[in-house]
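Next up is one chain by itself, shown in structure tokens, the form predicted alone.
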Amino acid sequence: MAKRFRKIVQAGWGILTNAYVRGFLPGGPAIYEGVLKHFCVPGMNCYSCPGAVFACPIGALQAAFSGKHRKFPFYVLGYLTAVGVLAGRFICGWLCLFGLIQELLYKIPTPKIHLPKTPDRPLRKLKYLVLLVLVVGLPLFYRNRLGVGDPFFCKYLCPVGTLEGGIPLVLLNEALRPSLSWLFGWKMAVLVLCIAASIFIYRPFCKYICPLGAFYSLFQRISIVRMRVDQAACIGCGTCEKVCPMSVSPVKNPNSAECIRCTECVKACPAHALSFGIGGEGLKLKNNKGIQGK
């Protein structure tokens, strides 16, 4: 029931912050252009989706920094320090659509991929390069021969874009379609290939690419929302490392860069040692284990 909680949390935010449903109808502005899209929410939700309501913290970002005049964008920066602050990965696991679409496709029943440490840690290092290099470094030293930058991620890698913004706008838009370009085909590509990877791999985008997590991935271990662990209570079990779909042990590491505070190792502790909540104060899940070995 947990489980579908968090879900249902997913799909409802993705809902009501993509609510503009004059948007998708025929006649309609394609893109919402209101007050509301200068605040933005705290996860990846394209700019260009018709439905989208608020911006998305990694394009305005990635506006500031290409922008003719390089402003410093002291307001997302701050938004998204104080998210991390508060929150952490929180976001990634309960107020992310791309998220939760990842997860729904890998509950596709074909065999899993899980990686070898070998591998997965450096590629989960890759989010952290996408960060600094496509998100700040070349929107804010690059610039084409009108002194303007481009955002890069957004532009050429972000599969979150093409399919809320992209795919709707060209179905919607019989006019954009002779204008597609290659840069159309390849984005349509990296989508493809990270939906096609989602339905073997729990997460890939999360895991290996987003620079949101990579941003809040900083404030895991000083979050003010957080995992806990009572160490006299902890049975050594390892039941919570084998649930954890993200391949962290909550043992040794309960605040990992990588955990998106799903709770689901919280659940499954026989031995109800693990917690979730605000500072020193942890929230117990129940569970029907019941406590073992012990």
Contents of the next structure:
Amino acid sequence: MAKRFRKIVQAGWGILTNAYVRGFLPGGPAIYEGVLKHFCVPGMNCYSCPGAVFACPIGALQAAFSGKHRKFPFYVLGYLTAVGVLAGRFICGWLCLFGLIQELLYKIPTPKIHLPKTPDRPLRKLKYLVLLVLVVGLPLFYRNRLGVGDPFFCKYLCPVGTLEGGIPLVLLNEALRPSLSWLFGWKMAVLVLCIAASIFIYRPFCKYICPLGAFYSLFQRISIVRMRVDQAACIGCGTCEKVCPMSVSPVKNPNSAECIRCTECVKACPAHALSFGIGGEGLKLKNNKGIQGK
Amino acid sequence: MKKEVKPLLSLVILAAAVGMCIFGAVNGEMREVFMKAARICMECIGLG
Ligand code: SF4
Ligand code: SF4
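Since the one above is the form predicted alone, can you give the form predicted in complex with the partner chain too?
So here's everything in the complex, that chain up top.
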């Protein structure tokens, strides 16, 4: 039970934030149009998913940047910054449905690929480029004759929108089918590639592409939820680094931009040297027997 | 091991972020988020 705790939280959160059942029923409204759509979820979750109850933060950010009046998005950016400072990439490890989907795909028993440092390290920087170019730069500066930009990331890259929004909406609404074009084909190809890669590589979208993960990673070193290493207790066995699915060395860099706070290292450390703290030394989550489930 | 960052910095940024969020909300930005989120986004689903 304790071992599955994170999975239960991830799944529970995914269901809770996509709980608009009427969207999936024939004849009902295609998506939820109620008051909760004023608020964003902290993780990636397409707001055009028939079940989505909240807005997607990356979609909302691009909508603000690509709008005619080029307004600074105080509301969404303030929200994302607050979430980043509070929790950093804890959101990725615990509150993102697309992260969970990739983890489940990785459970399919096949030989796994662990990319060597090159090209892994340079590829991890790609997500910052996606954030800068596709989410901010192009929506802000590349405009049509009417002076409106495009949400480039949503339109050309985001596999979350295709999986959670595109496929169910096209299956449930016949009226949308005549509008299918090369763009849908392209986005399906991106999705298939992402799904296939997730079977062999642990969370490839999160590691290399996700602009939201990139944004939250900027706050890892100052986030209020952070990892602590008891250097006196550490016996230097390297177990934490071996078990980390994101290829982080928590002893060398406990608040690495790549750590998704999955707690695998905390559970595996034989010397109980790793813990998660809130703020200073405050609340601690150590690998006591309860967490290890032994 | 990398140097620890003072919790005060985190709190200052958090306060600024909450302030930004409230400022945006009272300036009607929540409505803009809603307007986009409550309609099918053709670009997001690969139709636009
Ligand atoms: S990196 Fe993106 S897709 Fe992955 S868990 Fe974080 S928010 Fe979700
Ligand atoms: S195993 Fe530890 S260092 Fe690696 S991602 Fe999970 S919490 Fe972070």
